[in-house]
Structure formats: structure tokens, C-alpha cells
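Only one chain is shown below, in C-alpha cells, and it's the form predicted alone.
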Amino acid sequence: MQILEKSGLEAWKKAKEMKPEKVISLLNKKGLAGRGGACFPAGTKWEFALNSESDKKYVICNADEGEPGTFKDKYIIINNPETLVEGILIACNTIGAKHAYIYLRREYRYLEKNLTKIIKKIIKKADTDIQIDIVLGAGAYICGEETAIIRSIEGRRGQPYYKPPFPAVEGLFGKPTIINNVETLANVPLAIIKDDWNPNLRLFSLSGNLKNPGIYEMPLGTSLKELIALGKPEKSIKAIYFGCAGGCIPFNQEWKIDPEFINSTGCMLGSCTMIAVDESQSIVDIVTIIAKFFEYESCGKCTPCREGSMRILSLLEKISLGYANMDDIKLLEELCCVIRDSSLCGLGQSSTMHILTALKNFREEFEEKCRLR
């Protein structure tokens, strides 16, 4: 696997000899995009921070990985922490930061001891005074959002805030900050040192009704048939969920896993989380379970998400239990659109995508529940 290859600090040495602008130019040329879900060019984000004048700058590695069904970052931290740490050092050196934080989800705290050991080892070997600290999150899904991470590290409640200013201009402690996830930063040294580095390779977290779930490294453009076959389905697959926030599509063997195509279906590929759902599962039940998750994880800051998530769950439970009518489905759809269009951050904005796409692709299952009355 490409993601498991190591630079042995050769990329760090090469980056130190280059001007920051050259490092950024190289990453943009290589096509390194963010792997946290937004796919924003890493080099462009770094450039904003580089050009922001400040006495201090920071780098944050997002290792919170709170999206249900996602476990690729854990895989990297376990199997190739050296390259991750090297990527963080390169990011710091490029934008002029002397301090970095790894925001590690609390469920991964058993990885902290070894990761701390690797950090000390790599920093000593790299002969640098850059400081990397690990901050344990408290299991809050909202802290996957970049401004909420900033608030959490500052010791405040993990809630998002309005942008602009963007973190690359005014972030942690009011200073320019770049935030990249684990997979993005682990790819930085490989993109710098390897001429044959492939920007289209992605780590897919594959789970669901499968006999062989796990992490699979595949290029974008791979067919759903090929990827799902690796997981060895137990029964016929009828739907694919892209985590909880990315929505769902019917399983079409010929469809390609491509961000633009997935977006065209009303879904979002995001961090390449794939949950396979077979024909024995009720889409209505799955949607209700996910709605419970979002209702629980709403940070409560904005009214659409805070109040809307509770109302949505109430409607879905009514439908799931067979007490609803067709008007309830219509109301559910309207409410989802309001929450999507008026919530403050990405959590609220994407919290109804799984419902809207399920209604679009599996509406008959919702209507069937309403006919039970």
C-alpha cells in the first residue's frame, strides 16, 4: 500500500532545503487534496497561512475521526505514525509554525503512548525544535469541524463559529492555523519524495453487511462492484451509505467511485467511508438510527440543528412505528431542507443528507410504513 511507505525523513530534508513557496507549489503540482472530506487542495490552504503575517502560527492534525464507519486514520496511526509525524513537521516548517497539535479522539487514547514515543523519536532524529502535543478529545462528533477543534484545544466548549476569518488567517489562539487530517498529512512526505506518488489513491473504510470489512486502498474511479466484492457481501447489497453524513445511493455495480459523480447523486463521498446495506435491512430503520446519532451529537449552538434534529427524530420514529401518514413524509422532507439550508456548520448542513437521499432513492419504504395504518 502506498500509504504505508516511509520517507525515512528524506522528505523532511528535501523540504527544508526548499523555499516554502516551492514546497507548496510541489504539493499543488502533485495534486494533494485534503482527505478529510472537503478535498480542498492542501498546498492552497498552506499558502493562505504562509502569507498571513503573525508572530505565531500553528498546525493542527485532525485525528478525531468521529464519522461512523470511518477508521482509516486509526489504521495510519497504528501502521505508519513515522510518516504522519514527518508530514506534520513539514507543514510546520513550510508555514513557519513552531507548535503543532494532534487532536486525537478519546476512543483512540490507547494509541497515545506509542504515538508520543514516535513523536519524540522523529523530532530528535529531525533535529528540530518544533513541538508536537497530543490533545485528547472528549468524543464529540462536532469537533471534527475545524473551528470546533480550535475551540476545544483552546479549552473552550467545542462549538463552531462563523467564518470568515478562516483558520488559515485567524485560527488557534487568534493566530494563522492550518488544519489537515491524518491521511492528508501522512501523504505529504510521500508526495514530496516519490516521483510515482499517485494522488488518486484513497483509503476506503469498508463496513456493513460484509464478511470482510476493513481498510482498502483503491484509486478513485474504481467501480462499486469491485470495491464491495473485496468486502465479501453476505447477501445481495441494495444500498451504500457514505458514513452518516454523506447520504446513501442504491447499489449499482457499474457506478464509479468518483467525487464528482457521487456529488451529482445528491450524496458526498467525503472521507471515503462506505457502509454496505443488504436487502434484509430497512432503510427507514437505518435513517432513524442515524437521526438519533445526529440529535445526540448536535452541539446546540444554532436553532435549526438543535431544535430541528429533535423534531426530525420524532417524525422518523412515528414513521418507523407505522403511526404516520403521507403528510408526515412531506413535512419530514421540508424540515430536512430547512435544516440543511440554515444550519451554522457542516454538521447541521449535512445531518439531513441521509434522509433526503433515502427519500429520493427508497421512498417506497417510507410510504409502505405509512400504509400500515
Given for the second form:
Amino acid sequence: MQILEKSGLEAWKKAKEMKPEKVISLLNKKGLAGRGGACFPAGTKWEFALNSESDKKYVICNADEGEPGTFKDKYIIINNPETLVEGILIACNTIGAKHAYIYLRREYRYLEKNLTKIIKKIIKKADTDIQIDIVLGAGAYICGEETAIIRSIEGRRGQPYYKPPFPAVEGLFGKPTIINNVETLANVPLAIIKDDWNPNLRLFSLSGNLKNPGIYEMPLGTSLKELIALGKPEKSIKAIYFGCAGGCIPFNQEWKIDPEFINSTGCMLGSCTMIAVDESQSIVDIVTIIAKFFEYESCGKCTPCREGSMRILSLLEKISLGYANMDDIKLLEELCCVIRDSSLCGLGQSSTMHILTALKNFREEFEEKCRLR
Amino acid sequence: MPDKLDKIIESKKLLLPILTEIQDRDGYISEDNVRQLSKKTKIPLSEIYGVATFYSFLTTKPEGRNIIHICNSPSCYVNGSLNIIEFIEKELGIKSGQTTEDKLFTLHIGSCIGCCDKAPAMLLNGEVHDKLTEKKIKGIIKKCRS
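Switch from the form predicted alone to the form predicted in complex with the partner chain and print that structure.
All chains and molecules follow, beginning with the one already shown.
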């Protein structure tokens, strides 16, 4: 696997000899896109922070991998922490930061000890005065959102705020800050040092009704058939969920896993999470479970998400228990659109995508529940 | 006690790690601790309380000696987590958010813990237990009780 390759601080040494602008243009030329889900070019993000003048700057490594079904960052932290830490050092050196934080989700606390050891080792080997601290989260899905992560490290409730100002201009403690996902930062040294580094390889987190779930590294453009076959499903697969926030599609074997194509189906590939759901499962039940998740994880700051997620859940419970009629489906759909269009942050905006896509692709399952009435 | 709090503040610096450390020490974040912390850090009481109650792994009430966080996200759900949760609830006689009378267990049904390839899974005092079955649960509970 490409992600398990090591640079052994060769990339750090090379990047240190280069001008920051050159490092950034190299990353952009190589095509390193953010792996947290937004696919924003990493180099461009760094450029904004580089151009923001300030006495202090920060780098945050987002290890708050909370999207249900996702465990690729955990895989990297366990299997290639050296390269991740090297990537953080290169990021700091490029934008001129002396301090970095790794925001590690609380559920992964058992990784903290070894990661601390690796940080010490790599910093010593790299002979740098850059400081890297681990900040442990405390259980909040929203803290994967970049402005919420900033608030959380600052010691406040992890609630997002309106952008601009963007973090690269005014971020942690009011200073220019870049926030990159674990997988993005771990790829930085490899992109810098390896001539044959492939920007299209992604870590897919496969789970659900599969005999061989796990992390699989495959290029974008792979067919759904090929990818899901790796997981060895035992029954016929009905739907694929891109985590909870990414929506669902019917298992159309010929479809290619490509972010633009997935977008065109009304879904989001995001961080390459795929939960395979077989024919024995009820989509209405899964939708209800996911709605419960969003109701629980809504941070409570903006009204559409806070109140809407509760209404959505009660409507879905009504449908799943067979107490609803067809008008309730219409109301559900309308409410989903309002929440999507009026929520403050990505959590709220994407929180109903799974319902809208389920209604589009598996509407008959909802209608059947209502017909019982 | 106050000098110990000073030490925590000095070594952890940021509020979230300070609160985590207090909870590690006491099992929860008491009102008294919040008041003391506010006095020493000049952070308003309301703000500290707001943070202490925002995150699902922080608590302002005492909990059991063994804390279970069991996942009910889709990957675990389609692998039968609901049956496992019902079994635990029956075995312990408590629902999510509750603590057993003997103060031995607290149960939280929560969000994904990132063990989706080994579903269903849970954290027991921060440690992963996966591919859960009723038999496994029985063994885990028995071990905690002995």
C-alpha cells in the first residue's frame, strides 16, 4: 500500500531546503487533495496561511475521525505514525508555524501513548524546535468540523462559527491556522519524495454486511462491483451508504467511484466510507438510526439543525412504526430540504442527505410502511 | 485539593485537557471543581459548565466503576448491535445514561467508535471489545463483577 510507505525524514530534509512557495507548488502539481472529504487542494490551503502575516501560526491535524463507518485515520495512526508526524512538521515549516496540535478523538485514546512516543522520536530525529501536542477530544462528532475543532482546542464548546474569516487567516487563538486531515498530512512526505506517488489512491473504509470488512487502498474510478467484492458480501447488497452524512445509493455494480459522479447522484463520497447494506435490512430502519445519530450529535447552535433533527426523528419513528400516512413523507421531504438549505455548518446541511437519497432510491420502502395505515 | 488543581492547570493549560484530567482523577467533574477552576483560571463559571456538559465523554455526575460506550451506528446496527444492546440492558437492568445500583456499571449508547470492521463493538473503560456476542458480553460482565 502506498500509504504505508516511509520517507524516513527524507521529505522533511528536502522540504527544508526548498522555499515554502516551492513546496506548495510541488504539492499542487502532484495533486494532493484534502482527504477529510472536501477534496480542497492541500497546497492552496497552505498558501493562504503562508500569505497571512502573523507572529504566530498553527497547524492542526484533524484526527477526530467521527463519520460513522470511517476508520482509515486510525489505520494510519497505528500503521504509519512516523510519516504522519513528518507531514505535520513539513506543514509547520512551510507556513511558518512553531506549534501543531493533533486533535485525537476521545474514542481513540488508546492510540495516544504510542503516538506521543513517535512524536518525540521524530522531532528529535528531525532536530527541530517545532512543538506537537496531542489534544484529546471528549466525544463530539461536530468537532471534526474545522471551526468547531478550533473552538474545542481553545477550551470552548465545540460549536462551529460562520466563515469568513477563514482559519487560514484567523483561526486558533485568532492566528492563521491550517487544519488538515490525518490522511492528507500522511501523504505529504510521500508526495514530496516519491516520483511515482499516485494522487488518486484512496483509503476506503469498508464495513456493513460484509465478510471481509476493512481498509482497502484503491484508485478513484474503481467500479463499485470491484470494491465491494473485496469485502466479500454473503448476501446480495442492496444499498451503499457513504457514512451517515454522505447519503446512499442503490448498489449499481457498474457505477464508478468518482467524487463528481457520486455528487451527481445526490450523494457525497466524502472520506471514502462505504457501508454495504444487504437485502435483509430495512432502509427505513437504517434511516431512523442515522436520524437518531444526527439528533444526538447536533451541537445545538443553529435552529434548523437543533430543532429540525428532533422533528425529523419523530417523523421517522412515526413512519417506521407504521403510524404515518403519505402526507408525512411529503412533510419529511420538505423538512429535509429546509434543514439542508438553512443550517449553519456542514453537519446540519448534510444531515438530511441520507433521507433525501433514501427517498429517491428506496421510496417504496417508506410508502409501504405508510400503506399499512 | 486546591494545590492539586493548580498543578493540573499548569501542566494541561487548555480547558478541555484540564477537565479530562479532573474526570480521570475523580470520575466526574464536580460543581466544587468547576467553581474552583473558574476562580483560578478567571474563565466564567457558566463557560466551564457549558464545556463540561457539551461533550459525551465528560460528566458532571458520578458514574459507575465500569463505563460502557456501545456503538449503534449503521455498521454495528446492520451487524446486530440492537440485540446486543438489549441484552446488556437486560443483564445490567439499566438503560442508556443510567448507572447500576451497585455503582459497578454505567451504560452509554453512543456514536461510532471506529471499529466498524469488527462490528458490533463497544468501549469498556476506553478499551475496545469487538465482534460482540451475548456470550462475550456475559464473560465481560462476569469479569467486571468478580
